[in-house]
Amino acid sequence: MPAPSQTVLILGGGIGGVATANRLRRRLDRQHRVVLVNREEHFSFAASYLWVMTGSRRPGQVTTSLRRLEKGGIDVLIGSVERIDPASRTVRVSGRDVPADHLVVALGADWATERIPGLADHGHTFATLPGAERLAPELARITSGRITVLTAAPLYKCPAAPYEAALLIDAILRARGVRDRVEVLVRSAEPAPMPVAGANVSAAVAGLLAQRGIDYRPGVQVTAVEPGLVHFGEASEGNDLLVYMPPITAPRVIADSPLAEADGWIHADANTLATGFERVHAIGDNTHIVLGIGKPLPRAGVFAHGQAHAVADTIAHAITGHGQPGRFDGHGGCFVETGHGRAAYGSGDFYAHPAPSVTLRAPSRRWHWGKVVFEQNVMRRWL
């Protein structure tokens, strides 16, 4: 006898919500529904917008309709997620209560700009598809001066990203024959390259930087930001171009539900992504989990992937009672581009003890490539 059909409604868009839609929707029988809840109706790649700066991607090349999933089988539900009831399972979007079965929430992490007075109104950032499409003709037309690349602060998405922008600006400039006219800087709050990723990582990055003549300076927090003026507390640095990584924040919706902790993030289980209430889980960049370091796992789309097959897993054998829960295993990898068409990368056990095992591969075409086929993957097959 077939089992009673069961919604499973997940919240996000993004990597983690449309890698769990998919592997869902592949594991159920069509009498069980899988819906996704998403604000804006479109996707995009957020690997890619790197590209985006650089002007190797055009913007539509890495966005593409949520509503394309509807062709296999999964609802897409348009507009904004205004409250979260764990306990009942139900979720008011867009003025409408949704009650579902089971209930994943990858809602990610909100940007916290406004948090360094100036930044957003003197700076540009690669973090947004609008912000690397508006920052693109900035390095395309810049011949001299000085670039500064900033994390805002310590707690970022995406921990390779601001490195990768620093080489990938360093190597347009170079293709442009101008770079012995402009200065690249790199100034982080954190106190090394990807810390969380180990010394032996952070070594190699700094390398990296070095090697490409990229003055890189750790440990400094921006406070505010004036048009070519950056202040770090009573220390300050001039610039002709500021692009920086954002502050991010749990988003309100979560911080004032009952999933979250006093930080506004949810604290999921590290391997099962359960939270405090029953057959709901929260996998990305909205979870909160302390490695053995005391630092959390980083906030990257490799382990939105990697949580989301496992919670898959999970609510497909709780539903059909076929195959075995799923368990992430803090596993994960990265490139790290570093223009002339080649990138790093740096894979290993985040959950290792008595910290993360990582390496980092030398930069080849072949992870340059690796990255390429992963882009066009999601934009092709996910979608």
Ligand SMILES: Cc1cc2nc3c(=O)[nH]c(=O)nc-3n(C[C@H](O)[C@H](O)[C@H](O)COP(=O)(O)OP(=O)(O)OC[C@H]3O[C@@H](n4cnc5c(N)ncnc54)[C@H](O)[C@@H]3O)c2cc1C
Contents of the next structure:
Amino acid sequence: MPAPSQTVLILGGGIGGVATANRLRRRLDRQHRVVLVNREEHFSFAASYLWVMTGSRRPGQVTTSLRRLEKGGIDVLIGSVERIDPASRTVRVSGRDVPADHLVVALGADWATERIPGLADHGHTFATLPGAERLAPELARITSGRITVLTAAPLYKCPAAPYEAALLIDAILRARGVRDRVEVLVRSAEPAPMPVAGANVSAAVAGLLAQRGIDYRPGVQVTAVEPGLVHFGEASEGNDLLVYMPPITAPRVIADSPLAEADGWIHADANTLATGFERVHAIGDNTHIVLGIGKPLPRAGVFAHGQAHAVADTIAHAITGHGQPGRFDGHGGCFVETGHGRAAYGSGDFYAHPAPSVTLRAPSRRWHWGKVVFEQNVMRRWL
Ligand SMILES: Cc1cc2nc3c(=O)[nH]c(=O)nc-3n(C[C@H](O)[C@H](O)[C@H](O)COP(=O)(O)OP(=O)(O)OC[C@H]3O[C@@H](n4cnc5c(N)ncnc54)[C@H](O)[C@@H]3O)c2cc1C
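Having seen the form predicted alone, could you give me the form predicted together with the named molecule?
Expanding to the full complex; the earlier chain stays at the top.
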């Protein structure tokens, strides 16, 4: 006898949500519904925003409609998640209550730029698509002065991205022949580049910055920004162009729900991504998974993707009895674009004890093309 029809409701149509929906759709018969909810109709691939910043991608090349999932049998519901009741697995979406048999929460992280007075008004960010689009002409225009790349808090999305941004900015200034007249600085709130990946990776990334003449100072927390001036408590430093990675915060709808801990995030199980509620899983940036070293698993698409597959397998097994429940093992890798058509590649086991075991492979064309292939895969085959 076929299993009774079940509805899997996936909140969030970013990397984690789309990967979950695709995998579930492949594993479940059509009698079961896979429903994806997202605020905007469009998906955009954040890892390519840095290429929008450098001018090597147009926004339209890294954006596509989530509606394309419908042709594969995924129901796409465009609307805002306003309330989550995990006990009854009922979600209010734009005023309408939507019940589910299984719930996957993948709403990402929200920006908290307003925490730093003046940051949004006097800086540019590559972390959003409109931000990267506005930054591109500024970088194309600058011929002298100082560019500061800033991480505005120790916790942000994609630990590699600000360092990639600095290396890519250096590369485009060199290509334009103005690098000797433009200083490039990195000021980071965290104590070292990509500190969760360990001292060797931090030293390798710091070495890449040094080789390119990028002045790097870690452990400095921005407190306020004025036109052409960044304040770090009592100290301040001038700039001609400020480029920043914003702080993040848990989405309000999650922080207000019983799913959240006091810090606003969902502390899902590291391996199963189970929450404290039956048939409710949480994946990706809205989870806070504390590693053995006391720091959280970085917010990165590679982990959202791996967790999505684990959760999809678990749900498919629960519904059909086939296959095995999934398990996320903490492995992941990340391309670190260095410019001039090259990238480094950091990968390893972030759940290793007593500390993550991660190595960074030296920049080469191979890793750059690896990222291009991954981008094309997401844009053309996932959606
Ligand atoms: C510039 C940049 C470069 C990056 N590069 C890399 C990289 O090279 N490699 C890597 O692994 N990671 C990278 N990342 C990080 C990666 O993009 C994120 O970690 C990943 O997208 C997280 O996936 P997610 O599904 O958890 O959340 P998201 O992809 O952020 O998706 C969340 C979705 O939920 C929707 N949503 C939120 N709230 C609501 C609501 N109330 N109602 C309805 N919908 C809602 C959002 O609109 C969004 O579509 C980068 C990030 C940035 C900013």
